[in-house]
Amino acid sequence: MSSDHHHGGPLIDCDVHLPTPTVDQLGPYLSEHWREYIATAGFKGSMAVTSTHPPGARSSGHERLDGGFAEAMRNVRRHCLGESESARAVVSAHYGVETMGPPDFSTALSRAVNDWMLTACRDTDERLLASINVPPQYPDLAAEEIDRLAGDDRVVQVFVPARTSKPYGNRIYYPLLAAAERNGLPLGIHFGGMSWNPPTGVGWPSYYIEEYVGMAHVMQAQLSSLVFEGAFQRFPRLRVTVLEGGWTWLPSLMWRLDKEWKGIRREVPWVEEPPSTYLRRHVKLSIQPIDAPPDGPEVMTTIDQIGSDDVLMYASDFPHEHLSDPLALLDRLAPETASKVAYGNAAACYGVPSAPEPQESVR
């Protein structure tokens, strides 16, 4: 995949996923208590990855990362960077921490995966950022990890998976969310997630393409909890990203949060302003998966009814596979407006550098 589009800027894609790291690369990353600790449980390494992508589903594309880490390395570099200098990805490695009882074990693996991480970055290409791992489940925690690697120019983002046990916007969250803004990064909610508790409203679902597509359920979830618990006011210069969840159902649901506001507002009378309006101040979208046929007008409609130029960010969302091009996307959109999703609208978030005058197109 090319890191430049027809219009000639750069780009810088929001959700790349690197391998997982076996027991045996965190090894260097954990300390003689905690390497023993998992040899004499026996632990062989988190089920994060194939329990939310199965490797038999097509949308995992878990082959594009087989072949031993350096090829898997290559790989990012080849289909996310290209050849391109202004270019940037942004990586994250889920471990499922989230999953993990003891808070000490959790919080040890939530290190040792964020060192290495960085490593392979530093190792591998210098236009790598990285989203650090947290364990939500314990905020305090969580909020240590931040500041520990907050200084840290590589580190751009925290990881967060969109299923919990409680929705983020939720009180016992605030340690995790003043760190994430005191320290200046977006919270990353990105699909997926080990929490014990059913993926849908209603319970378990039988099969997992309907957990697939109830994710975006879930995102919404997460953004109505954010606005209505008060988090945006609280933390008036918190910023939040939903990462691989779709986007095309962010019209309906702001349309739907300012009308119930409107009726019932007595109860949240915190939420000073229309939902939306915290929405498009504060929230940032990958534009991979594309929940809407790529090249029909439904979609630039949707990206109309949202509202603002500011809102959605290029993803390529590598390794995984979707019927939908993102570069082709870009390709129909007015070049101010694309040049936004392409660079300057990830760039603010992130705080990575303007990209230089656009070139002529090496697509």
Second form
Amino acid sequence: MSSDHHHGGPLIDCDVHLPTPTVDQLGPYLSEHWREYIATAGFKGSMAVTSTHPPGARSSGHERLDGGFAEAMRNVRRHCLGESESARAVVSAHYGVETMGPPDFSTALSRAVNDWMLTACRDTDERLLASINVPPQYPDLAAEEIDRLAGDDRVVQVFVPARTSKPYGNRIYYPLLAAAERNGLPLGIHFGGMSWNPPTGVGWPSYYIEEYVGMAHVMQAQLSSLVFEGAFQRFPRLRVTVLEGGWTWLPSLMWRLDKEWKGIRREVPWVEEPPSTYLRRHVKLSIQPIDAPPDGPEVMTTIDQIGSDDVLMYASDFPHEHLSDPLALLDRLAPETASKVAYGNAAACYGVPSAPEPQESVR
Amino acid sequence: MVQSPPETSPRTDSRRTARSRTGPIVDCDMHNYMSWTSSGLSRGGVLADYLPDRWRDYYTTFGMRTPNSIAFFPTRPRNMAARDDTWPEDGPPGSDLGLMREQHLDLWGISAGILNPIDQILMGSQFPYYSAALTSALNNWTLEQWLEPEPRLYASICVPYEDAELAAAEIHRLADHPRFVQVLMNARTREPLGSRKYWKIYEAAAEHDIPLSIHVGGAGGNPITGAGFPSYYIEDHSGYPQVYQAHVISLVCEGVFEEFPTLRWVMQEGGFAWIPWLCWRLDRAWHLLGTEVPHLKELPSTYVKRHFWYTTQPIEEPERPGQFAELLGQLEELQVVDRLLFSTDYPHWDFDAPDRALPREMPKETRHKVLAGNAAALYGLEIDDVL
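The structure above corresponds to the form predicted alone; please provide the structure of the form predicted in complex with its partner chain.
Full complex below, order starting with the chain above.
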């Protein structure tokens, strides 16, 4: 929350990461069976977490979480919430449960991480909201976890990783999509994760930078799947958020999907409107990272091409580092648009009561 | 020198009409197709005649392994994904040179067309020696049945790209033939194209200074998305730009262009609206994570500017007026406009017509370059009255 920036209104930071809990921190939220199982197995946490955000990579920003849990939570408050009463931050704690074969273990860890996270939110700041873990590879179990927690006012989103063995539009996910819809929670598809299949359509890349850049095409595949396999037709109130996946690719994706739909929609007759219409209606994207030159006209052109003020949402992506400045982007937007991106769109998406009118800019 | 079609053609009038609207045309992506029986679904056929005994026996006994990219989508558009009017009396679309001349080369007055044999999409799925025999047979058939009878046609060299040494041997055999103008791989490879597994192919291409290309299709065994297999053909078909993005990321980040600084890549049928944001994303990532890839001496976008060309079909169709011009402006910044190569994809359903596909927002001079000049420069084609 740098004072260099001029956007004067409150913010909803829709992508904030808590430090990954240790197995000791999760202990109180696990049954005796699983505590003993973890101790015996020597389990220290899922490798999907470190492969998504490598420990020393500059992008991971792990130094911002150094100094222990209490210090990390102070940093979250300072960086993501500031002083405004209206501010909100949606936190998550990816635990890599999507990699786990044993369904009962995957579920037990999801529950433990969620209960730990909700406790951490409650103890830290009432303005923190939570994006809950579920085992997406077991959609029926994921649905149970959603139903278990959706009544908690802090729970505003279902967190799932971008990498999957089948994309989220596939009908195996219907129980998960139905639970998200009936509980009014968006499906938050987030950068990373792990799956049996490679993170590209053509096999395994060598370097992390390839996976980092390539996550943009994984996100595009997820949105194509949700549109074409009919998720938004079957679940008309389903909403999806794309988190930390970039967004300047959205116009080129919309153009291509609309063109394909004009040509061969007879194959998917339930897609009754152009794909771009579903995307604008059902999908929101977090603005961090920003893939465009920071000072050039490109980013404004892209926002105009997206063709809606309703789809972008502010995010700091704390503690991750992307070398792009979302607050500086807010400053470039027209005031009404800036206010929607900063607050209004996320407020609508997460069911946060509307903020008071933005304060006058300090400009 | 490319010869003009005979002036006695019955389609001369329409040819004149079409050409007067467009100027010279080089079609950088059109397809010839062997026959029904080469599809792996039945035995025999033209291909057998071009195979040595050992592989003819194998072919007639076991056929070819069918790529999952085809088998999984029985609901793809009717007519084997071809235009209604491209079916000859006997055989599949793209199998009849006479019809191709009449309804394509003559009709549009095409100066030069580059053939990408459809049968190549099966080759990545066959085991190495068999794939090598099949691709050699395919190239010999293309040479005898298409290039020799029709001077306006050029072709890609099909290679068994999953085995780099065997692929390099086929490049050495044909790359200096004046009518084979590039090396053809498929988009659906087993590994991303930056992988060292393929570098012997690049070494051979660099030695002969012949462009490499990838085209939609193939079957490397991976789901077409980084998120697993989709259910419908429309997802598969619209997923190709993402496959091309993965290849560009890989080729740049794994250092292929530091090792082979003269390589030229033609990305066929993968779109081009994603190039600007991908360059921006790559450059940002390099500033952030460049220490992981110290072999990259320049900004990623510099390699993209220097080493890639793109065919136009299926042409990008932005939503609102003015947006194609915005895209062109961004591509101009990235020096990509001189790397756009017109293509029709004849005989496929999503064919782009030479006089209609390029949007009005593309200035006339650019249009002429895209229709012929850029390709003539890339492939060293001498075309009469090219701008």
